[in-house]
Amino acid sequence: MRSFLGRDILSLKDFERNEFMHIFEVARELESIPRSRRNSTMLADKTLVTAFYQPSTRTRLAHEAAMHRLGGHVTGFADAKMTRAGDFYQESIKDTVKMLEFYGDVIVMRHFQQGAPHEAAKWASIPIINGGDGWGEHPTQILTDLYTVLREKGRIDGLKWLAVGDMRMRTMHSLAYGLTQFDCPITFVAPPDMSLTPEFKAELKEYSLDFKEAEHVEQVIHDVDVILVEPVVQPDYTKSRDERSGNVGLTPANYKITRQLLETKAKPDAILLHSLPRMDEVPVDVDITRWSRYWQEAFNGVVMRMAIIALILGAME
């Protein structure tokens, strides 16, 4: 197995079976620090820069209470126009993180082009860490949401798993290329405007992922372990904020997932990711049912990022 010392986090693409499975064996070596509400000293020398030229709540701040979690540092900005990248300078991603490489020792980056934190890893020394690019990938979310599944159900292999919402997303791109590494079969549900594109469908076949496509929840959601959910009214991820206002739609019947339809239709012991934010498409009603895990999922947030931060660093191996 290669060592995770220095190393990016890019893509799923680049990752091994061998290699989530010790990453999920970290993560839960380290996750008593967080559950206990307590910090450690494993990263007091180090520090994180976070360069979030897009919004962001849960992978930001995941990534920050992370860092302090271990004992380390963070710096950084959570907003392009506060930076000379978003004003008239538009200064370049070299440049950018030819300069951050100085302020610390591992960079999360979030960007509306895609590529741009494969981009940075070019120019940079120090690790780059993949916090969603564009329509590309968000590689820490899919980890994160494995290791939900592995300590919800025991295991990953041979459950069936069903994913609604928007297919140009990039988590749907990273849960496939993460999927590819274990026995799981998946059914896609997405509008058709949203679906899998062909040049995706072509490359998931490449790598043996076992997949289907089906137009409604309803017809696949009784036989799957895992349903995990993203909107379908969705922000354009090519820009650096979305400013829409006013009525943005809600979402059809077809790709939401309500209690009536859990208590009527889905295993009584499958259970529910999403990871937010939310419009519709899951009703507050359902967040008391035994089927919702994505308060779970958002512990497990900390938790994943911890053990990426800890293996690139060095503090674990």
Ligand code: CP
The other form holds:
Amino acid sequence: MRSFLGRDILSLKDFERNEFMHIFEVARELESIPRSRRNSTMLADKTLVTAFYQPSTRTRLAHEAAMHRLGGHVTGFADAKMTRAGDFYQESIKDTVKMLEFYGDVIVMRHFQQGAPHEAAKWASIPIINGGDGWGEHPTQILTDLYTVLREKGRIDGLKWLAVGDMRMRTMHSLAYGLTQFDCPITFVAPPDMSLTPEFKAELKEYSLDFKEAEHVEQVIHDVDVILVEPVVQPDYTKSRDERSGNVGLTPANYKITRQLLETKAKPDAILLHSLPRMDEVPVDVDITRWSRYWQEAFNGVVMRMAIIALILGAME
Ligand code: CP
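Return the form predicted together with the named molecule of this protein as a structure block, the form predicted alone having already been given.
Following is the full complex, with the preceding chain placed first.
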């Protein structure tokens, strides 16, 4: 297995099965720290730099919380408009990370341009974690989701998945790459204008992913163990910021997981994941049903970021 020490986490493509399992083992070892709301001293001499060029609640703060739980330090920016990358100078990724690498030991970057963290990794002498790049990937979110499935169901192999939402989304790309390493058939349900591209489908076939597509969640929900939902009413992920203006519309029933649908059609022991934020695709009355696991997923978001940071900075092997 390749070492995680000093490694960039940019994509789940070509991430090996034993690497997933190793991260999950490390996450399990660290889980008791945030569970008991303690901070350790494992990374007391290290600093995490956050470079967020697009809004975030969970990804940035979960990485920051993870670093605090590991006893490390945090610096960075949550709004690139307040940096030289976001003003008159439009400072390049290269010039920016050539500065940031002196301010800390690992950088987590979110960017509206697909491939921006990869560009940063080309120039930085410290590891880069991709916190979501345009429509590209969101590897730490899907590592969190797979870990949540493992913790909630006791296994990953042999479970059937349903993924609902916009298949252009970075989470969907990382999910599909991630599941290539497991025995997990998956059905994708998306609006026609948000479906998997022919190029991506060809790539997934090359990686032997067992997948199919359906038009309506009602057609498949009875047969799945894991339901992962993302919005279909959402902003443009290629923009640095997309404000809401006017009526944005409602989610059609095809892409919505309601309490009634779960109660009448879902397996009683299926679990429902949503990386959040949500619109109306998972109504709030689903929160207190036995299917919902998104709050556990949120907790695991901190655990998983602890595991990733601890591994790449050498606090865990
Ligand atoms: N799940 C997720 O990426 O959320 P944020 O956009 O709030 O980081």
